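Encoded as structure tokens, the following chain is the form predicted on its own, with no partner shown.
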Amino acid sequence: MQISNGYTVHLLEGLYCYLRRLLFKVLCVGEVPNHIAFIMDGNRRFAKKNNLAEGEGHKAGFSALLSILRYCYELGVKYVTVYAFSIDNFRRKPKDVQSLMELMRQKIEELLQQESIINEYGVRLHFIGNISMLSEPVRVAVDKAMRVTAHNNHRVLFICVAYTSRDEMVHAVYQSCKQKWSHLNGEEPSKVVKNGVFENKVEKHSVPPPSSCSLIELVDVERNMYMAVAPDPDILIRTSGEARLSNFLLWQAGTCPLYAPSSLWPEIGLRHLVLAVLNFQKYHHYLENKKEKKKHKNF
């Protein structure tokens, strides 16, 4: 008998990833979208709603980042980037953070397991944010992390860790005034340290070289950013119903779409992925007309 269930679950699961794959060629057809970034929000309250400890919730948020990071492989999706560790979130109580800190290392360590996603997609990892402030256990996952992933270049995941917009800005309007003041000297401007290690090769995105102007200009703040690595998000997904992007790439997500279903993160699923999608192909030329006329405004 029970081998009898575990030959029809395996059936099942065969025909829903069939099922599956058939849906993401019919959405294809379509503009897919490159780049989508989600705030996963809502860990905590799952926790609650479903009466379990509050490490139980973002251990059934890391599933669900798992599952909808294959999702988004599987489509096509080149980029993704998850919110994972807000700057604001050093203000918990120290417990809260030490916690926290410590099931990040878990999971960075899980996600270079052999048989991980990461190495069945070949994704390379790339930590955005202020690392300096993360605890030396989760700076070193981190470093080993692009460190062995460096070499891997179908897929990108971005993990914003010890980050807000304000930060990001705030780090490249200094390195801009940084680097205009070594340039108006003569000087050779010193190896650029970006989120607290030395910058991973990962290329840039339309980004042009720094202006020869003495004053600062646009290009050379937005070469600066942290998220200078990769092209601006597509879609924006929040979880649990805040629409809201809560200091979350402020300067990047000026003309994407943000989807906010009322499921908590570790409840999102396909149906929400495709939604997204969905809404995304829908306003598609309407928004890259007005990236357009962004671009030559800035130019």
Contents of the next structure:
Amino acid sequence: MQISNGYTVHLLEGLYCYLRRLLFKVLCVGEVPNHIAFIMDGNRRFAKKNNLAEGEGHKAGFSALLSILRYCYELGVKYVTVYAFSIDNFRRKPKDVQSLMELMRQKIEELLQQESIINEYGVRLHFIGNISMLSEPVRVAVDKAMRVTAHNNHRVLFICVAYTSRDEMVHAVYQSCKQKWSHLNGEEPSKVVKNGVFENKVEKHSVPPPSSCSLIELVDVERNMYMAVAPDPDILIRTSGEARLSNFLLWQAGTCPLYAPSSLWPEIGLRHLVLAVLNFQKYHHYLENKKEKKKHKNF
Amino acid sequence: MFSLRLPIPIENTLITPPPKSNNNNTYNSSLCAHSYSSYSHSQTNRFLTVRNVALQKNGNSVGDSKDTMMQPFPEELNAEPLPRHVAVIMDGNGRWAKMRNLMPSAGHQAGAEALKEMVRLCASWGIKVLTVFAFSTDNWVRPKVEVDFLMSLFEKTINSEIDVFIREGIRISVIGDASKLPSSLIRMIKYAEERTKENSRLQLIVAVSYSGKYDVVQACRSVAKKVKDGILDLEEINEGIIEQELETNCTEFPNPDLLIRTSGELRVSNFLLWQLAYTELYFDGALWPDFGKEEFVEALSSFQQRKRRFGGR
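Structure of the form predicted together with its partner chain, please, following the form predicted on its own?
Full complex below, order starting with the chain above.
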């Protein structure tokens, strides 16, 4: 009886997988988003709702992340960005921050396991944020993850940790001023400091050489953003129904459609992704026209 | 490649459905023709105004009598919390006009009336700052006729409302890249800003030829100049320094608590990027000329139910 149950479950899983791939083939008739960003909100509320210890909510959130990544990569999405830990989150209780740091370290190690989705889909891991603010064990794990996956070219997962969009903009402004200052002083223009080193660059915005005039231009600031290594997101999804950006990708998501399902992050499922993509496809044509006109204008 | 266009029910908590508008027929039957001297003779007959219609709808325009400014605080709302700073993306004028077979200018004119109502409500209910996205840097690509009309509308509206602002304690500020604006509008803006700079009841910030990215880049330039002039050290650059240089430094409360975007579009379209970090977003399906007191109360009510944690507990 148990063997037949196990066989049935296996069969159903296989059928579900087949139907999902079929659904994605249908979705691919329209435009598939190149880059989806997620604000993974609601882990703590999920734990509370299900009478779990708080840490269990984040663990459930990690499982949800793996599922969503699988769906995104099966669909053909190339870039996924997730908001894992904000600089603002450091203001939580030290005990909570510490356990989140430890969880992050563990999960990064898990991602690097042979059988993980990262290796299955050839995903490069890239951590975006003020990495120096993280505890040392996490920093070590982050460096290792980026080094080990640096050769992967097919897909990229941007994990924003110790990140806020304003901090990113401050960094970009600082770097732009520094470069102009060096240029004005006749020094060798300092290299653009990005968060991590890339040997095999994937697509990014086309970057003209630094402006020769003393004025800082839009391209100077954009070039120095942490997220300059990726195209802007096509969809921004925030779970748990909160309708705010919480200092995430403010610069990059300026024209991006927003989608806020009321489900908590660990409850996110295939239907949310499908609805978000359908939403995106509905607006894609309109957005493309606007981008064409914008190309010829500053800002 | 074609996009799927299916009537999929979208579980997106951002969308508020448009209210059932019963005013469409009223607008269509009450329209009257009005010519603008700035347009060629062949076009004068095609521009319609709904100013008289708006007057019928609202009873009067802002400042017709001294009692019209005060609107009683709605019973549905709590006294606290109210947003100190409300930002609005006034979207949908063009669609509003198209639905009525009117030129876009009629939609913008109706939008101006809706803005006057919004100013009146904010001043009545104790909101300190109202920032409106009147014209984006992206909007310069629109047809010249429409752009010229909008510039003219801004000038006329500021001119006609300036006495009311002075009387009612409203301060007007304009942010954006002034380099592309007609010189007459620039002069009118400077005059209005100067005459109202002492007012403190409500600050109305109008974003014209503005984009969030432009604001950050111009702040960056100011910071770079200070570094070059030795006023500021490179290592001192932080969030506070940049905030001081953003164009919203004209107000004590530069960061909106609530952003309202009308017409159902679910994006911020390069408006106040830096300032929107923790802003509660509210998207209304109504087109801007149809956004009135009822819709604003609903937006404020939604704001009052939000739990704002700012990343902490």
